[in-house]
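The data below hold one chain only, encoded as structure tokens and taken in the form predicted alone.
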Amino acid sequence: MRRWNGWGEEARDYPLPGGARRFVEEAIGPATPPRDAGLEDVLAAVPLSRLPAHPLIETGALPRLMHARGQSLPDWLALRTGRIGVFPDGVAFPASSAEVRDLIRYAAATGTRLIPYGGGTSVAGHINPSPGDAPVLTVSLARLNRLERFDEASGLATFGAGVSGPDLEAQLRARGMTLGHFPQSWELSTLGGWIATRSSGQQSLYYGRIERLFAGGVIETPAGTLDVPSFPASAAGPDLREIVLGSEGRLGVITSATVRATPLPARETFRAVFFPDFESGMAAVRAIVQARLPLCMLRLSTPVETATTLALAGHARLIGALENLLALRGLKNGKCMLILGYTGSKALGRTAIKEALSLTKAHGGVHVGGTFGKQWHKGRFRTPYLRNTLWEAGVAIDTLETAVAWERVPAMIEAIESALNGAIAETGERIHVFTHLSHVYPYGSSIYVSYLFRLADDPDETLRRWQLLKARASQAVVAQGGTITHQHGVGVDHAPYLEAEKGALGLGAIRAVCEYFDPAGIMNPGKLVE
């Protein structure tokens, strides 16, 4: 059973070891567990639906609650306190493109606003209904989840867009294939959502981001059906896939997508390397990626994130032995951890790992083997469950990300962390900020920043503090010339900063495309662009 007010399945959790609890308390101070609203009370507050009856639409309180919010911190505050505000008036579960077309016609005829819904994992407000007089219909793609066609010779697989990460991989692995797209939200997020928000998987260095994997598909729009065929390559004008990628439900509903699958690798391994400082680690990572070594992942943590990761990991005896080993090699305070991953053939893997480790050694890196890499890989989809545990202890955690050219990376990290540390200084609260480079490219890197802070006694005050933190960090990103989002999409939270990246003319072009496919403005209004 999926949690209605948190992350993931109710049966799964992420208990904090005692040492981890002490670490968090020392970082931000002792916290007070909040008093969350109960499910029955929240269900009782769901208003009557404003939608005319339709055989595909459910208007009961529970499905409307379960589709009312995503996974951003404001969403959590709304759900945990019961102050949700706006609910969808109904939720539809179409099982075909024809039923999606019928729902779009219904919405147009009744003046209804329509929100496409995949896995509900958005952290930028993509799926939240906006206040207004018009009724809101959320369209869940959960029943569009089958493998529709598999081209064995070409490795092209066509899925219903509502297929979740685990289901997609299971259907491909049965044929000896994989998509290799593993965002941290992989357990719950969907193929259509990945495309609509330009998602990036943890092993994108090898498999590529979703724009490389997305070959074509079908999008049902108010103006008609957009069928984007799949070609190995084409010079026939602008690529229509680029219109669909990152469209965030503004054009229509993605009902099926063709993706480029890859044979399952013969070998997959993850190693940990520690550096004496972040500068050495960054130089090594840059050298590796610019050498075009066939790795699947390079994830480099700052000293604070390295210390945080080791503290939260538990395994006191193992961590103690590691600390002693590194100290003997001269790596103490300020050390940084790199997780290095390889995916591919066994023969090429031996060479790639050898060359990568040689480059890390040249920059002062100490290779500690595969134990920590295996632990990271084993728990990588469990980490989001930490949000539930921290919340119940009175601690909020949020993230943000950007990407810049290599020469700007140090200044960007400094600007974001300084902005967060100073954003709510007047409250006397401490913010624990930690950062890593999560996706690297020959010409630059993404920067992924997490931060912890205590929940206030008043939820409105917690929201105010988050708004300040988000605004100051976003302003720092824009001031330093970074993208407002590398992998989380725009939604509503990043929309105020989009013009700084696209320019007025570019933003006008995006609006014009939305208006062409959705002349009446019924598709997910208020998201991406006004």
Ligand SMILES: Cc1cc2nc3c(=O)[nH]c(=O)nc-3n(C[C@H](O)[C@H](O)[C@H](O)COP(=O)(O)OP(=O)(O)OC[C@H]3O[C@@H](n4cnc5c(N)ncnc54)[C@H](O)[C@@H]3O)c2cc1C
The other form holds:
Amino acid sequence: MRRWNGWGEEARDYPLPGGARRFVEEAIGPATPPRDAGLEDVLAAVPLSRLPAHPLIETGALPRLMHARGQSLPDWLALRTGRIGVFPDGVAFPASSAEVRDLIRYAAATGTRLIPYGGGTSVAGHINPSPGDAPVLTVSLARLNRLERFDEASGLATFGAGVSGPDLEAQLRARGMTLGHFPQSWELSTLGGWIATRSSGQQSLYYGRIERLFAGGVIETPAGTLDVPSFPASAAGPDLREIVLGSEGRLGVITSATVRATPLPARETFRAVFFPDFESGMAAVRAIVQARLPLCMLRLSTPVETATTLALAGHARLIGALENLLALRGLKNGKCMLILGYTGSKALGRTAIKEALSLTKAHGGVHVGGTFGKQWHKGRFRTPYLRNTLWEAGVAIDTLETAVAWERVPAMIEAIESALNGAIAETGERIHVFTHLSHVYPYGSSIYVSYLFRLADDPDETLRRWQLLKARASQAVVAQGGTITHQHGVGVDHAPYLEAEKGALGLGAIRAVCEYFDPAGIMNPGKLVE
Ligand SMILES: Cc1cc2nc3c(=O)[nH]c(=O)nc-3n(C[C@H](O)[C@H](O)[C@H](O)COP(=O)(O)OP(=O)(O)OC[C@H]3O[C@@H](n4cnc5c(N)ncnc54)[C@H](O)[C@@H]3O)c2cc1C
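The form predicted in complex with the named molecule is what I need now, so please give it after the form predicted alone.
Everything in the complex follows now, all chains and molecules, and the chain you saw is the first one.
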């Protein structure tokens, strides 16, 4: 069963190794486990539904609670304390496009606001109902999850948009294919959610972001059905896929989507390389990506993130041996870890890995083989479970991300980390900040920052700490000329910063598109554009 107030399946856990607990305590001080609200009390507080009856809509307390919040830190605070405030008035589980059209007509006729819901893994407030007089209906796509069509010759697969990462991959695997889209939230997030938030998977260097994988689809909007055909390429004016990508539920409900699948790779390998410092690591990564080597992943951690990863990994004996080996090669404090991945044919793999490792060596890199890379790959969808363990120990973790051209990367990291450190100092608390380059391009990189701080006894104080940290870091991103989000989307939390990047005219154009498809403003109001 899925956790109602945390990440993932109840049966799965990520206990903190003993050394990791000490590491966190040294970084931010001893933390006190919070007093979480109980499920029964939270269910008892769900208010009466304001929705007129409809055969497709459930108004029971449990489904409304399970669809009330996403996975951002404010969402966690709301769920863990039971102070949720606004619930959807009902949840519908349509099984066809016709049922979705019926729900849109119902919403228009009753003045109801409608929120499309995929896996609920949003970390920017996308699926939260806004307060107001109008009733709110959440439309879960969970039952629209089948493979509808598979064009073997072209590798084009059409799925119901509510299909989750594991279900989508299982259906493609059975046909010898893969989509290769693996965001860290893969276990729970859905195809429709990936498209609506412009998401990026961990192996995007090879497979591409969702923008490249999304070939076309069907979107049910209040103005009618938008059917975007799947061409290999087209010069027929502006591409309508670009309107759907990142639409965050504002235009309508994506009911089905055609994606570009790839045959399963003959070889996949992940290697770890350590550098004496971040500058050499970054120079190597830039050289590799600009040489256009066919790798699937280059993920470079700063010294603090490298130390944190090694501390949280457990396996004390293995890590001790690794540290000794690296010390013998002159890599001690300040060393940085790169995880380098290859996906593709065996023959190409030999050349690509050899060439990439030779570029890392030219920049002082020490290749430590496949063991550490294999461990990373094995645990990559387990890491989010650490959020549950840390919270229960009294520690909040949040992440933020941006992307900039290569020349701005060092200044951007410095600006975000300083902003977070400066903000926490004002609260008298401590913070542990660590960063990596997660998705790299020939012309720049995304920057992914994680931070840990202590939960306060008073949840309002925890929220105040987070708001200060988020605001200062977002202001730093804007001041340094970065995008407010490389992969998480806009939702509510990033909306105030959108105009800085789109300009007033650009934002006006986005607003006009929303109004064109949804003249009465019933679709997910308050998200993306205010
Ligand atoms: C632990 C964790 C790790 C994450 N890792 C990554 C990562 O590696 N890469 C990444 O890009 N993101 C990541 N995310 C963010 C999140 O998983 C993505 O934004 C994901 O694409 C959301 O998909 P979802 O199905 O959960 O959508 P939801 O959260 O349900 O919805 C998100 C938005 O999309 C809209 N939407 C959803 N389905 C539809 C539909 N069918 N039609 C119209 N609109 C729809 C919703 O209305 C909402 O506005 C992570 C989140 C968590 C909690």
